[in-house]
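Below, in structure tokens: the form predicted alone, a single chain.
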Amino acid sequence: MTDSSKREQLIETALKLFSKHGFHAVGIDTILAKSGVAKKTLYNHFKSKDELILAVLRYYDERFRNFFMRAVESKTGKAKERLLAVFDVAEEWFESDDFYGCLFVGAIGEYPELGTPVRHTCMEFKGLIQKYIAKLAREAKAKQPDQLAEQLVLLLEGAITMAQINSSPVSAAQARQAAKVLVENSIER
């Protein structure tokens, strides 16, 4: 295994463990045991557990956003319908075996201090998702695309939370119904 593949193995293992069990509940020894990587190698790549957590969040951010945007774009070519496809993709995510809620909301819950790198990384992710939805709203010719994006993100975040609480993807369909009303009222005819 190359040095870079060991780093990625650590990140992927930590991601799975943090997603399922939380950041504070998972210790370095557990990550090492599950990844099969030596402690010295871990500390060659990451100075601390917090540094590993940041690497995990950035890794997940890049992969999840790319997956999410590609999945939305693949659903339809029509801009207005893409706004609703956001919730279709969310439903597919909620149905997956590895859905444990939003990793970033979990991170902020465990690291609530303002101004920390963890919180900044989480806020950046949420902001980029909102910018993407605002872009879709502009493409759909929404009257107030930024406002519509904020409203849709609120519905999406609520759906994510309820899917986690209820262990059910039904919240995505419910959020989609509410989103449809908002989209219909926001798009110029």
Given for the second form:
There are 2 protein chains.
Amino acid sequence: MTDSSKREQLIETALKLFSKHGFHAVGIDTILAKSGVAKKTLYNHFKSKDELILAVLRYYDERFRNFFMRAVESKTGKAKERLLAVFDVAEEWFESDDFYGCLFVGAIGEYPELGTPVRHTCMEFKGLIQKYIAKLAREAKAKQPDQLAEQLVLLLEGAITMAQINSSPVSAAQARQAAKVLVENSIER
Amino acid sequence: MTDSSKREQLIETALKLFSKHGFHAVGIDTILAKSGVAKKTLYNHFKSKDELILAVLRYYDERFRNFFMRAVESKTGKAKERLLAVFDVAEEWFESDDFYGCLFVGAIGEYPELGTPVRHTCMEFKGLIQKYIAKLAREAKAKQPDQLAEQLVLLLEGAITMAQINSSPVSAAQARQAAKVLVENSIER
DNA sequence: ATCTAGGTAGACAAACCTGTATATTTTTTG
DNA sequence: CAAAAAATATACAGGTTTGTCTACCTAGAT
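Complement to the form predicted alone: the form predicted in complex with a further copy of the same chain:
Okay, now the whole complex, with that chain kicking things off.
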């Protein structure tokens, strides 16, 4: 086993459990039982549960953005179409078995104190997603790419929330429709 | 004191605390201390913490929708302008001291099990907000009022999430801008 | 004046949760 | 192969949480 094998095992198990049940609802013992790792090993890798949570968020930040950008770019090569492909990828995500809403939104809901590392990680994640969409908007020659990106992020974020609440992926298609209007409106013809 | 005075006192105190810190993070004892009510009184009115949470959500459901509709309607009498006033009201909400994101989204994040009364209350709330916006869209003679309402709800929901994450109300204005495009696009001229 | 319904105060049980410590075994590495 | 590093299993301390129970108090209705 590699050096950090146990560490990754813990992070991945914790990610699944936190995603599905929330942070407070999942105890250390549950994570240990499901991952088959000893308590001492966990506390050897992480100083506390909070540190584990933070590691999970940072891991997921990387992992999700990577997945997301790859997925969008594999849909189409045309810049303008990529802006809409964002919502096709979202739809597939919503339909997947391991969709339980946005982990970062959940984290902020359970740890709302300002200025904490958890909050910072969540803000950073959303900022980077927005930056990516702004890049796509710029490539699609949108008149005001940053403004368009802000608006598309709102649609995406709203679609995530509604998909979670209604346990239904239809919000993705609704967001896509709205996005199409905004994109057409923002690109020179 | 009226019959249900203590009950309302508990609900209002719990609402404030749950909104600010989350549900798991706030213990019964904290609610009792802040409300100045005895433990037995709480368990006389509510069978369990879960029942108190449910009562808080149902209370807030009523209260918030009432506030929201009144606020929108006090902004303007013109149907089309009311659709955009939704986002002006949202902006004021985001700027207020007691804004900590959507309580229902928080509740679903902490109690995600399907088929529970908590989930049901959250879905109902979002459904009624959407229904209200659809009514405004119909009054504004939108071509496809239900579809427009779905899209505006996504913008609103996204704006709430982003306002919470970034501790900033700017998302309201961004959503308003996008909404204007969608509304113009959906109303006969 | 007294009965009653509901409130107060606080002790307490039982469960649970995080984090530590110990003793033993496995794995890695020089 | 042998020493060192890491993992296991598990017990346990200390704190917190929910919910119950007892004993006492207060205010309004009869």
